[in-house]
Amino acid sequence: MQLLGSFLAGGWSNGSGATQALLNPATEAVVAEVHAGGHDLAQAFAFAREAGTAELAQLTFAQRGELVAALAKAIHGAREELIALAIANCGNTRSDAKFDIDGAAVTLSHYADLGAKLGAHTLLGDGEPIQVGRTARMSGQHIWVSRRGVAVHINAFNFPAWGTCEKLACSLIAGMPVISKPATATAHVAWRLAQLFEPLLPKGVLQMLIGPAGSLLDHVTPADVVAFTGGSSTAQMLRGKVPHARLNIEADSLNAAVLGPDVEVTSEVGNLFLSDVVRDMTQKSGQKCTAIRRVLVPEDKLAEVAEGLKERLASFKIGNPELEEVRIGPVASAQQLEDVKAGIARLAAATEEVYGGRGEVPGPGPLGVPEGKGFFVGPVLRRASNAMTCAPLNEHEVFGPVSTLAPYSGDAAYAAAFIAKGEGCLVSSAYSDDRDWVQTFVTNAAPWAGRLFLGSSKMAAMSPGPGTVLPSLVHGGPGRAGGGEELGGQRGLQFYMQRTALEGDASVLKSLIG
């Protein structure tokens, strides 16, 4: 059986005590193995802190972005293998396994080239000069200079190459050396990443822990971060444990989807709504943060658009990702199963049926999976009266393929105070071509939500869809949502960094920056 190690302080560490199966989800075939512990995880910080930050100092931001792209090109080397890990570890199907393999190499080509734009300097000049004194020759400039400390990212279960990449491009570029801590359930993809990266990074730029975390929160100081995605729950406590670090969070999400009441289900927009709905409801089984949770519909179209989607979800089949024909694969774990059938229950008690009952598996079972084995949920499709007074359509996100539509009169202000009721999103969605509407609409919305994805007649054709997280624009969102913020271009640098206000002759601060 294949020991996972971690890679710490410079060396490779297969650690002690109990171990840890790391399952197929759609065999519980067990796939590798984890130690619990015996880490260093003091020497781990100590390391990074002292080799990595000095060895990042010296690179300009265009060197570190050398780095990152030799990283991209790392993955696209290794592509087969990290999609053949993906579909055995993660449950993926080979769409959503390149999904996640490709999403990661294209964020690191992303901010490569980022790194090239902003040059050979090491200090990023914040907005222009300011006057502050008699002439402006005593001026002042604000700056965003590397932090020097170590950057902890914990990763989420669904997008172990995705996530792990998306924080370390980031981090790299921005000047931070970086601890990451993948979950363990769904880790084999991520420490085949660690593999490929360790001999094309300076030393101590990048450490990778697999298995539990342990002791590795209690080594946070005040000059360190913590970027963390993750359940609600897990965030509440990172918030109490380390109280004194910068910490960015990416919790539950109760996304939503609007069509606007000048669409015709069967239209060009309207086909690009049912198609993102569905997507968002099947692609890596509903486990996306950013999937459809909630869908608000006309209340005139909300039998067409009911049978629309039930029509797209039965031409789907559900089993082992290994087989071609499959589409849905299984959830990632047994917990994660379990977490999933308490939410359709939840649901189930205050909503009607659409399509999939309470996540049964239509026919006699997955495909090509021994009797009994697997974690699996169909495709749900639930029906509440009341946008509004639903609870668990607005209090609970139900991580799996399960979706919940509510009618409405077609006002854009109610549709935005939906979008409210959800406390704080990462992406809602809207689907109109009229631009009053939209505009009332992302007037009253945008303050609850980390991205608004607006899908008209005009882009649908080249639309990436509300579920696909781009490297050039912020990811995140406010309340519920976390209140964290990631990418976003030069924006997913400076929570690597400081922001210092320099004061002086006007000539010494324009040489500092070039």
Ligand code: NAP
Contents of the next structure:
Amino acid sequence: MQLLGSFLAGGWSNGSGATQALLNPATEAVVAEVHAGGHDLAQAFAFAREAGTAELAQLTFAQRGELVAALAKAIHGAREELIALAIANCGNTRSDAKFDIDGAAVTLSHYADLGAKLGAHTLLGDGEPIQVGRTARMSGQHIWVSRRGVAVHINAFNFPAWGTCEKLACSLIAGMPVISKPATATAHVAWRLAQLFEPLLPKGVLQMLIGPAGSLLDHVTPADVVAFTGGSSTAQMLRGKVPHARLNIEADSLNAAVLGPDVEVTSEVGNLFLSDVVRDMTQKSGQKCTAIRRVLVPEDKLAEVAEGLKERLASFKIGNPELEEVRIGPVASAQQLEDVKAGIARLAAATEEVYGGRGEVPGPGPLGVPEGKGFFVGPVLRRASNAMTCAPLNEHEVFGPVSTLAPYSGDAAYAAAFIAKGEGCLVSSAYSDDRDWVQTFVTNAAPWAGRLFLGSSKMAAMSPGPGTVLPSLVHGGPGRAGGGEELGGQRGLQFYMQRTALEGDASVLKSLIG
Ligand code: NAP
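Condition change, the form predicted alone to the form predicted together with this ligand:
Entire complex below, previous chain first.
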């Protein structure tokens, strides 16, 4: 059995103690194992602080960009191998695996380009000089400078490549060494990335802990930062554990999609709306933090929308993602399956069935899977009679192929209030060509969302959909979504840098930032 080691303090270490198995979630076969502990994490932090910080401090943004570009190239070179690992360990279809792995490479490339653009500097100017004395000679200037600590990255199980690389790209360009910890259940892809990346990076710049966190957070000091993606209960624990460190949280999100009253279901925009809902229910078996969980539809179009979604969902084959015809694989683990089934049961108590019952896989069961094996749940569509008062809809994220429809009158302010009912989301979407409706919606919904996706006939043919996180736009959301912010081009560096106000001779300040 393959034992996955961790890359810590400049070398690979297997750890010790009990082992934890990484499974193929379609067959439940063991694909690899990790030791649950036995790593010297104090040494890893010391190594990052000394070697990693020193290595990065002597590199300009452009030189760091070259390192990040090399990582993107390494992913391209190993793309097929990484896809195979994601299919075997994450339950991904080939298309799901590409979404994760290509997303990682695209994000690294974006930040490599940003590094090149920021050039041969180590300080970033923030805004224009400000006169603070009697004449402009006595000036103020805000700058960004790399923080001198360790960036601890803790990632969720659903995007082992993209999650690892988006955090890594921002840290490296900003100049902070990283200790990265992927979720254990799907760590095989991240482990392989560490193998590919470590020879390309200066020592101490990237370390990766494979397996449970153990005492990881005990070593975090006020100079360090922790970037976390995962569930809200883990996030809550983290807040208490590292109260002194800068913490970014990307957690649960009850993302919504709203069909505007002006849109015909059979129109191009109507088709975009249906496609986006179905894609988010089925891609990665609904295990996307950005997936549409709540769908608001004008009352007079709800039956037509339900029919359109049912028809599309019925065409999806469920089973072992190694089979080409399969379009929905299993969820990632037995625990995930249990959580999704519990979420469906909670929804079922307060909503009507539209499609998929309680997530039973239709027909003969999952394709290409030994009988009784695998963590499968079929797509489930429910209908709530009242969008605002259905507590399970607005309070619990079901992290699987599950979504719920609800009717409304078409009022934009009500639609925005429905977004707010989720108490903060990563992304929500609205589909309308009525600019007044969109104006009211955006003004009232934006405070509750990290990103708003506005579907309309002018962009329908070139839309990436609301579920795709782009490196150029911020990712994160208020409230329930954790209150964090990642990516967004240059904004993504700020978490890893200190903003300092400088005061002095204007020409000195200018020479510092170049
Ligand atoms: P999770 O159970 O909260 O785990 C997330 C990460 O935290 C894993 O790496 C986990 O490690 C680690 N962890 C658990 N206990 C820890 C501790 N005591 N100290 C340090 N680290 C600890 O979440 P998940 O099941 O992987 O992911 C599903 C959730 O993530 C969903 O709720 C989803 O909404 C959310 N998510 C959010 C985003 C976003 O961008 N907002 C993106 C993806 C997913 P182990 O695996 O070793 O336990």
